[in-house]
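There is one chain below, alone, in structure tokens, taken in the form predicted alone.
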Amino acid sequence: MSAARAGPLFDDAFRENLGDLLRWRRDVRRFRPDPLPPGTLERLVATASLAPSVGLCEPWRFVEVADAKRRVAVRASFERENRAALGQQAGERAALYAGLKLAGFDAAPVQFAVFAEPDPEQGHGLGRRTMVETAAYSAVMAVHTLWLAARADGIGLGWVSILDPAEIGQALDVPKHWTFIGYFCLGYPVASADTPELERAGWEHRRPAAERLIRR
């Protein structure tokens, strides 16, 4: 019999460096223009792929959007959103919301939808019995792990979510019973950040981190 393989080591300097990386990991809004490299949203997404998924059913499903028309049929969705979002706001939120920068579509040069196949075959329905909502939980680990990844490349990646997941499905073509997660854009950040840009603009900040553990 052949003995285990022994796992790598992390030491000191890595366990430093990856806290650097999760500071570092930013909701990006504004992009320069400049292509990526070839291959690189492929080599992000099977590096995505390496997520734990409930049951090891791998639920993601990516959605490269290239075509000009789908492009516009997504930001008609933002921005419809976006005008009756701003539309519950009042006073001097309403304003802060406005002046808010919430999409990168303009100059990000790769954009993608992520979806959740809800009850894939893979898997043979392990631990969803009770608990479906796994299956969109694990292709949000999948998004988490490609953010990481493209941070450490000194690529920036944004998460738009004021769409409707209707139309988003409508205008992608995909199967209706796919669970939307969030749209993408994808490119590299005008500017680098350790705190969050809506912490930057005023709209809320972050509470210590004991304030969320609850103990029973």
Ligand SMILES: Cc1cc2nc3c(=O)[nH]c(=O)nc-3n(C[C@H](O)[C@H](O)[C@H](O)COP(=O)(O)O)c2cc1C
The other form holds:
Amino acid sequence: MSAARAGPLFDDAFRENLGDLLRWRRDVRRFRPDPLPPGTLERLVATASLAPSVGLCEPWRFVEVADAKRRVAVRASFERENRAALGQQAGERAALYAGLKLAGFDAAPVQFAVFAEPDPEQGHGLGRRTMVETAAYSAVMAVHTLWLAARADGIGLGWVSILDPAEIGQALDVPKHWTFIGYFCLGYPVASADTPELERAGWEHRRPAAERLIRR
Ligand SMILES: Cc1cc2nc3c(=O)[nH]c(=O)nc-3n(C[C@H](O)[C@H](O)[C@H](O)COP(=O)(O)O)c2cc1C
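Show the form predicted in complex with the ligand, please, the one above being the form predicted alone.
Expanding to the full complex; the earlier chain stays at the top.
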């Protein structure tokens, strides 16, 4: 265990770079097929594990999916759910939805799912008595940490949630009680951008942050 000590000081240049990292992190669906250097996922998972977690229970479970048959099963679930989602769109929205690329399965060299152990022994239940969902929140924090660390290395991450969680759990043979957080594609992006792809495609746009700050 490392003792408490004066930590690093972050200067203006670092803060500027951090702002750029946050502005240029993107959800990536278009990947180059080039492999990532060996050990990339292990390194990113180690960084992701620096994320906060309720009661320090570290409930995140990363499941790398390299097996071709399992990848096919995940992709089939996406295709079914994406068709169903398209069916719920009407008129111009349906045409717009049909043109969106919502997963990078075709080229992403590394793919993994993230689950949360909903009731881990680690952490001794601290913080979860009234809010069981905090285990899942903690796993999401780990995902975001990994997302930023990947982007800092020039690696893109794409989140796929258009899936049936039960099908994914079964396809990946994980304990039934785990909470499915998402499926992720990882690889070198075809391009970088400082605006979300959904904004560029005309699906949705971001609103001023001040509109999201409510005061009572
Ligand atoms: C919980 C969650 C689920 C998402 N699911 C999908 C998905 O299934 N397919 C997809 O293309 N993008 C998905 N995204 C990415 C969002 O569309 C994206 O984050 C958003 O449009 C903002 O773009 P940006 O991440 O590039 O800033 C998801 C993001 C989150 C946080």
